[in-house]
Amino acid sequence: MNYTFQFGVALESLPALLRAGILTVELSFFAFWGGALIGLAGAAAKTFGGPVVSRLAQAYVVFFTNTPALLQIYLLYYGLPEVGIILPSFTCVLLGLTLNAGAYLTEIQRAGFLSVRLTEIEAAETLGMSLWQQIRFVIVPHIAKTIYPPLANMFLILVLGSSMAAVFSVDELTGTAINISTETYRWLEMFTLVAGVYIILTFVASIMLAVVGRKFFRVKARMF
Amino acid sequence: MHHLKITNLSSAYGKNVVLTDVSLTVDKGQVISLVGPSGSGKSTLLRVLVGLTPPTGGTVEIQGELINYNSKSSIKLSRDRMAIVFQQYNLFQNMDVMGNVTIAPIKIKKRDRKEVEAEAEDLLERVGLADKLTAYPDQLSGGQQQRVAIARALALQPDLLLLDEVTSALDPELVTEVLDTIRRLASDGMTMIIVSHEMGFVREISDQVVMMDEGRIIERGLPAEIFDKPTTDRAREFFGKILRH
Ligand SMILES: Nc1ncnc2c1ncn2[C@@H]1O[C@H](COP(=O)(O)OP(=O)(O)OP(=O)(O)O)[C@@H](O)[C@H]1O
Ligand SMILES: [Mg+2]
């Protein structure tokens, strides 16, 4: 290997990368919570909806978990303007990531619903809990504990998946790396550096998620 | 006045009639055991009493007050007086032992946390689990979980305790500790209806034994009467089978 690494320019771009990192976190954060809400509705539809509603939810899940996320964003990016909806790139990518995450989070939350044990609910009922108290003290904490690990995992996947935004000229981490490299030609240095930023990001997120999981949900999460 | 008075109680799952005209009275401090073959309706009777399965006919009075099973508030009132423990440990997995025992008095009865926790410690001491206050259900054996479930039921200070085969999911060596707990409750004067297949235990602890078959009470009496000289063929056959084991 006779390539000489010159990290000078790459390091000069650190402030720009940090700003881009914030965008990456924003994308994954909003996609996660948006997806979690969609997933909650989807899981409710699949579990409690009639034959029609649950099939619609199922169709959504099948489509979004069996096609590439990148392709889904392309469909929105070029499809929405055709029906008169013109969105900024960032919003369009966010929408795509959210819909994609929503499909996976539907399945995760449905598994959570199904893990609730009827005997625990009956015990709660005979102890005199109202439906609302059962939901609050028994059902939700149980579901939260069960689905916390896959949820945390989903968030990390979204942090990395948000790099697809680069294709749509959103200046998150990967996009910014591409932009700077195009000007400086230090592709390898830039991408090495950005890889490092991603690792730090997911590392910090994993630790935070593990700590929260341990403290509030008694999840024995392993950190790496 | 009887502590509990069940009159012509019936129930069904859809078209499948599982309780027919069951009448039974329980006096304060009495221990009544329900025995009978699988599917005879013992669990269903207890489930109807606590309002988990709706009756199709008949009445239930607790301390002279009629329970209206069509009314949520009436059922709720009855649950202040009756507590049930099931065969399958049904502790709340997301709470530790203390949390399981205190949640209902604190969150539902809105009682003072300190006071409730002090009582809970006494209760857990009584069931032999004083050292497990901060353990979670998945860190306990079946017998320990079942004793927590009993303590949780007692924390609401019920006038009547219903126990549905609380030992039948347990390994034999764990059965004794749970039976000991029940014995202690009986000698403390707790009124109980017990469903059990532990015939030796039933014989020893019961003031009255009630045998059910196909949703009806077919025989009742003192333990000695029922076990030694059952009057119906069905009961003779049942005890013959069980006691030969
Ligand atoms: N949830 C249910 N839906 C429909 N039928 C039920 C249900 N639970 C019980 N049954 C039926 O009701 C009848 C009485 O059942 P129950 O559980 O009360 O019997 P049991 O005397 O408690 O039996 P075991 O000794 O096996 O516990 C049985 O025929 C059973 O199949
Ligand atoms: Mg039963």
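Numbering follows the first chain given and starts at 1. Under this definition, the rigid core comprises the largest set of C-alpha atoms superposing within 1.5 Å between the forms. Computed from a predicted model, the values in this text were never measured in an experiment. Compared with the form predicted alone:
V116 is not among the residues whose C-alpha shifts by 2 Å or more between the two forms once the rigid core is aligned; its shift stays under 2 Å. Relative to the superposed core, L71 undergoes a Cα shift smaller than 2 Å between the two forms. A movement of the C-alpha atom of I143 falling short of 2 angstroms is seen between the two forms when the two forms are aligned on their rigid core.
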Given for the second form:
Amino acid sequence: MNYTFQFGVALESLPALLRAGILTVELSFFAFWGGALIGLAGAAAKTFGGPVVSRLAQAYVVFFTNTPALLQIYLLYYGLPEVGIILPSFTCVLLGLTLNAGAYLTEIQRAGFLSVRLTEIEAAETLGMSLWQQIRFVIVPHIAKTIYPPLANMFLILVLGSSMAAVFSVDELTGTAINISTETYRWLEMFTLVAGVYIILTFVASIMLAVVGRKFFRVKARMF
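And the form predicted alone, for comparison with the form predicted in complex with its partner chain?
Partners and other molecules omitted; one chain follows.
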């Protein structure tokens, strides 16, 4: 083997990779919060909805949790143009990740709803708390403490999963690395560097999520 490592070539591209890393975080952030809103509606539908609404929510969850996210994005990217709807690559990826995350977040948030014990509500009523006070001081803190760790893990999964956007020519971190590597032919060095950038991104995100969890929700989330 006569391969000579030239990490200097890869390091010259570090500023471009860091800018692409910002796009990766943005994509993950918007997909997470969009999925969280869908998950909240889905969890409410499965927990409090009637038979029809609950089954529709369950069908959504079953489809998106039992098929690959990449396949779902392919359906949006190549399927929608067949019916006259053409969306940019970034939009298709964001929509696909959001719908996929929403299915998992439906189950996570539903677990939070079910974790609230009736005895806690009854105790709050005995203390004379209003409905708003019960939600603020009993229900929300309990749900947050229950679901915050899996929510934090879901965000980290989205950060890493956003790399599939490269398949659709979105210049996030992996996509940018592919573009640069096709010009420099230093694939090994480039993707070794990209792996390091992903580790840094997830490490920083883990610390921030742990700090937020401990400060606002009294949750001892794992930092890394």
